[in-house]
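Only one chain is shown below, in structure tokens, and it's the form predicted on its own.
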Amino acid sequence: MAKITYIEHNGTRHEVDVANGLTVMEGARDNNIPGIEADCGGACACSTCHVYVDPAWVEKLPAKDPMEEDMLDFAYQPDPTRSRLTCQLKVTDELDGLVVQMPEKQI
């Protein structure tokens, strides 16, 4: 179970509890958070579950895959270092108290 924290664009915070196993996009969506869609489901087909990655926290992160990074072209206004999609990122308990902003809007 990792402690996530979503912002959403106007700065709301919404802290959570995630188990293990899910992707962070899926703690969003379990949880009503808004700001990710997630259009595809999880398929990384899309870039509607855009994040900005709390800086603290990218080279905690897994690298990205070339899918993700082809995907993350098609998103709003993406971040070279801090953008992922949140399909991607599979919750454990290394995550706990991963920080993500969602962007203005999805695309």
The other form holds:
Amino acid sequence: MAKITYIEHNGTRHEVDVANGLTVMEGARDNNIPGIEADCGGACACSTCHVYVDPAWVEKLPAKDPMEEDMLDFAYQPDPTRSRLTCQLKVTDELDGLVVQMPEKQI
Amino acid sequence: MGQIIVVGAGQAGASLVAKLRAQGCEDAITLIGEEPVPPYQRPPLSKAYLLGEMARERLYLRPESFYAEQGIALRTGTGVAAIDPEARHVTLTTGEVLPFDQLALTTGSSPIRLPAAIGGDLGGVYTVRGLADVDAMTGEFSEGRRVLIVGGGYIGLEAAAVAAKKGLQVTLVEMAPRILQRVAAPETADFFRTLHRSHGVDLREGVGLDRLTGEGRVAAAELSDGSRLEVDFVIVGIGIRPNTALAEAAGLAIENGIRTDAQGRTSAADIWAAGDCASFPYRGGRIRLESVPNAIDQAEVVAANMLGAGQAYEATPWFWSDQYDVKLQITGLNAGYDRVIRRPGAKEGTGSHWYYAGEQLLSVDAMSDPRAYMVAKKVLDAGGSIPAEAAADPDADLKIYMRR
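Could you switch over to the form predicted in complex with the partner chain, since the one displayed so far is the form predicted on its own?
Let us now look at the entire complex, which starts with that chain.
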């Protein structure tokens, strides 16, 4: 279980508990948090679950695989260090306290 | 307060009701689905879920509690018997009558089944469409068993990939001269043929199925080339048909699906349609798309229009498929292409195929090459093109063709 804070582009904060084994994307979906679309349902096929990870968390997350890296490169206003696809981030206890920010729009 | 009824609780129905509430709709909303479970994602059914890598709850598009929280009456396991567009009500199979002010049809599509006359109703013969289909067949997927897959489209190929990964003996037959005949160029078919054969799939093209035989349960298949194959079970992936029967019986216009205008209105007042079941105007013609992105995007536009937005739906078609370690991403529609350009990917076993009509780029199939897919998608969605010479040159920077 991890407490994750999702911040919408307009600044609205959502702090929710997400179970281990789900993805950060599924945590947003299951809590009806707007700003993460995830059209492909988590297949790393659409790049519509893009977020900016809080700078303090960048180094603590598992590295991006090449597929995620390439998809992110074409997301809306990607940040080379902070951008991640939330469907590729598996929730574990280590992610407790994670803070992510949604972009102005997805692709 | 008005009454909105949405018939069909798949991807389109779920997206539609969520969008209605997200846009502030305060009407009573009822979402009716035949299946006994809340709306779920279908793509993993022939991929991760079939492989056993994804729990059932993770398929749900929203947690079950979402619908009650949003004041949406979700009626699962519920069939609709008839729609009366004049009286503005639907009649359930139980006889219950539900009045509506606005109705949306998101009835989806159904797999084409093999006729009973050729053994289609034998035990051990499956289609891949719903959760119940896949739950029924997972017990068959044990190592060494012999599966025949009928149909070399994406569903058949994805099922073949799962079966091969699980160590089954896989034979796939496609009656057309090649796999993916209807949906992709020979170059893309070649790529996937090689991929499947390298994983041990016995892939036979230009070979149809004459009949399945067995006592109650399938035991063998007779093929059009005269050969006979002993099998343990069969998966049929020979296409889907839009579920239009309810609409047709209600007198709505049907044209390769429930006919809608650009905003998603059917021929009957205050009745809308979206997703696999709907055909809509597209670039001077009319199309129907069988895909999740279309179901989502069209349903969201229809939801907005039910609330008076008056938006035309501009489809930006895209698709994906997972087979073994290859991710196929497709952007655009290739209908009418006259040539295909190959663009090698950065790594062995990756690359993309670019479909052109004259100088206009129509579509791209990208095999584990997300950069090619994404750049083409951005350009096509913006109505642009990329010169074929640039597409063919792996060193050419294609990003310059994107409008920012």
